[in-house]
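To begin, one chain is listed below as structure tokens, in the form predicted alone.
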Amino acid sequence: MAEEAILGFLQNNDEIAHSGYFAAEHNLDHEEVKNVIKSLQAFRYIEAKVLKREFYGLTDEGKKYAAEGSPEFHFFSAVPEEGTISMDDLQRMLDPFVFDVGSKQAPKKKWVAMGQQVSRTVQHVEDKVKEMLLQIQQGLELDQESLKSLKYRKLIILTEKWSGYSEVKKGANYAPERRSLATDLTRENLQNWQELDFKEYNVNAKGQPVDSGHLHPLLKVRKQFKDIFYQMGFEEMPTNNFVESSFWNFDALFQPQQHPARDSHDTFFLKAPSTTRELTEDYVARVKQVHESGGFGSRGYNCEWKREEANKNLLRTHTTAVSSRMLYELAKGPFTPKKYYSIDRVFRNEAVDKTHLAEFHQIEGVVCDRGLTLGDLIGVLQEFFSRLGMSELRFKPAYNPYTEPSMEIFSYHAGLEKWVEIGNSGMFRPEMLRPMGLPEDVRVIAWGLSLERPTMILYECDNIRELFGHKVDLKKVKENPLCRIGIESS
């Protein structure tokens, strides 16, 4: 019925100006009219423009402003035309709510000059907020900027969304009645093709999306970090063991057994198997010696080192446990300079919030060679982070149990317009390296950062739980863009 009405009306008229008015005049359902217009437009029987309209109502606060005027207008009106008035006097004269809102909005609109004394900067003002609210009450339309300002102040609320069509005119294929089109190339249709009208084929139409797997943003960013490490000549360390002994996770790194990180409040210890049986006794003895009595220029910690603490199994708290194993293996043979990296999961007993999880990914780089200095570490960091697009770096002295000197790494973030911490770094201590058996002139420089933080920045995610865990939005995983860090510089 709606189709006949639309096509019949256009046979004798130039256009349908408004689909809503047309539906009301012909006693038709507007939703049906919209669907018919959309269908006829697809087959080029008609042409039409889409209309969209939003209707707003006033909140309780908006109704009060519409009836009594805005707080900034009352604030301005309370300021004398000549001279000044103190803030204390204004506060006594006005309602607390009016004073609070008006004292913020009136200076923002440059109606008054604020200080201990308040004076007018203009003599007359119009209460445009009240005018706009009255227009909305009357059903009139406002420009987007005005609506935005009222919504920001929570003076209006969206009550209805409306859509329709305007300027509905005859199209290229207009006819008073829709023709039946053949849609299939059957034997019968081909035999009678001269008598039939065939539906046009849209060769530009997209096909059905192909179902396929999608890389998670973390995997995309990890791949780019791996490529950067490979470009710099690093080789990947095996990080497939999540379970580690306290010895390799802490003691081999010269981290004291009394350190807070070794407490159950910070570390996940295993119940079964609770201890390890695979430790090299002569190396354990050297580590015990340097902890208790020092050596290699160190006084040690001057306290008892307990084997039972070192034997405890845990979920590794950092991938540096893997680095210590690799350096120990390197010390067994003739020394060869090495550059190692790892990117894998670590675990810490932390309270979960928008920036912290109990498990996350650590990126670590390690360089082992003769005669390395702090200058070499800074140079490697400059090269590494420049490939990430971070060319402005600063370094701040820090403390780590197993590195000395140690540095926090900061980069200038142009978007935030401030320096932000991006990682930690340092040179492994002799108390860690000499018990392994590495030559005395060998130095090891290292740095680390998380994988999640740069991924959150790149993909504009402000809650880590939306990136990793059961709250991940699978639609975002499917639609997230390519990770471009390191691409331009490579």
Ligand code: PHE
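Numbering follows the first chain given and starts at 1. Rigid core here is just the name for the largest C-alpha set that superposes within 1.5 Å across the two forms. Computed from a predicted model, the values in this text were never measured in an experiment. Compared with the form predicted together with the ligand:
- Here the chain acts as two rigid units, and between the two forms the smaller unit rotates by 57°.
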Contents of the next structure:
Amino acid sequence: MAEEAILGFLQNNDEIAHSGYFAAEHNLDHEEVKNVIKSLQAFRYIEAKVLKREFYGLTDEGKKYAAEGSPEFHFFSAVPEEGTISMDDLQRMLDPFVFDVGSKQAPKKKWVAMGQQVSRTVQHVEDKVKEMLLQIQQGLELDQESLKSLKYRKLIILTEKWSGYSEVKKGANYAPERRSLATDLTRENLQNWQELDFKEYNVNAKGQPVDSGHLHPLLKVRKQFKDIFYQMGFEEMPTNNFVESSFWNFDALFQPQQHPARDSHDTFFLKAPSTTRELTEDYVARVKQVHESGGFGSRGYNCEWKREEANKNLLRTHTTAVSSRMLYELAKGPFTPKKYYSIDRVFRNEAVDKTHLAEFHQIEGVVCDRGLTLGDLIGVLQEFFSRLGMSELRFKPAYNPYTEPSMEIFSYHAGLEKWVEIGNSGMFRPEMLRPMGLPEDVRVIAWGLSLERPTMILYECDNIRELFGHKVDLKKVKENPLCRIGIESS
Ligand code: PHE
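What would you give as the form predicted together with the ligand, now that the form predicted alone is on the page?
Shown next: the complete complex, the earlier chain at its head.
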């Protein structure tokens, strides 16, 4: 209806001057006329200018002034044409409200000079305020300045906002009737393309966000580590047991039974089942022997080794427990060199803070072969970490019960401008390897690091609780980059 009326009207006329009057004359709803104009304008059938108007009504005070004149006018009128009058006399003569407002407005308008005595500075004034208020009452438009002054004096209030269009004219694509546009490239449309108008592509439009799953940063970084291990020829160890016996977690690793890490302050022990069901007895006997009295060139700890202590179940504190099981398995057959890795969860009874959680993920690499040296360990670490973008490494002597020598690994972080500790490493002791039955000349080099630490650096996260656990920021998980390689690029 409205569309036909507008396009039809423009066929014979230059313009629609005012959409409101047009609607009224053609018996159309103005809202509908506006919508049609907007849409025709978008397709350049027509051009139009937005027209906005505000309607005001008089407040009670405004109505009073419109009927009786403004207080400043009455104040002025009360001042004699010649000579002066005292303020006291004026106050007595005038209504208190008129006196109050008039004595402020009249001097402001420079109608009167005021001290103790009041005199006129002009002979004749016009009551503009009254005139403007009458105009508003009649529905006439006022300039912005006048409206502002009346609004400021609270004589008028906004009652209605009106919007419409003016100067509605033919546009570049004007036609007396809107042609529906072909939107799809179907066989029929392509065959009739000459008769059709095709809808323009909006190549700047954003596509619908694709609703899909998102990988957590830890999973992404884990994938990057896994790829590096595979590139370097490592195979994955089975890490599917969070519950481990103290035997495999500590004793098999030649960790003394008095070691503080074996305290319940550091380790989560299980209540039920509190002990392991079975251990391989002959191997247990060899482990007991090496702890108590040594062997393979070692003096041992010279302390009683208790089976009950080894039987205690716990949540594994490191994935080196998995490595010890794997090496034991490897020792059963004829020796073949191996490269193993694992990435999985470990648990420690630690106070939770910005950088520590009671559970986290460990990455571990193990290489066993005959005659390996510390030089091999350093070489493997250099190779491994440079694939992560960390090629500047430093090593610091350290202590682990199961490795000798042991080294902490540091990498220079260009962003943080300092050396950061990134892992721990060493060569497994003969006290660990020989009771398993590995040949004397077999050496095992190994290293471990957390998955969280590099992930936090790569994804610029400074609170581990945002990365892992119930406070994870899902928005970040959805929006963070697909992958990040190279610690210095962070
Ligand atoms: N198990 C060590 C840790 O938890 C890491 C490590 C693994 C050290 C292998 C040396 C050799 O920190």
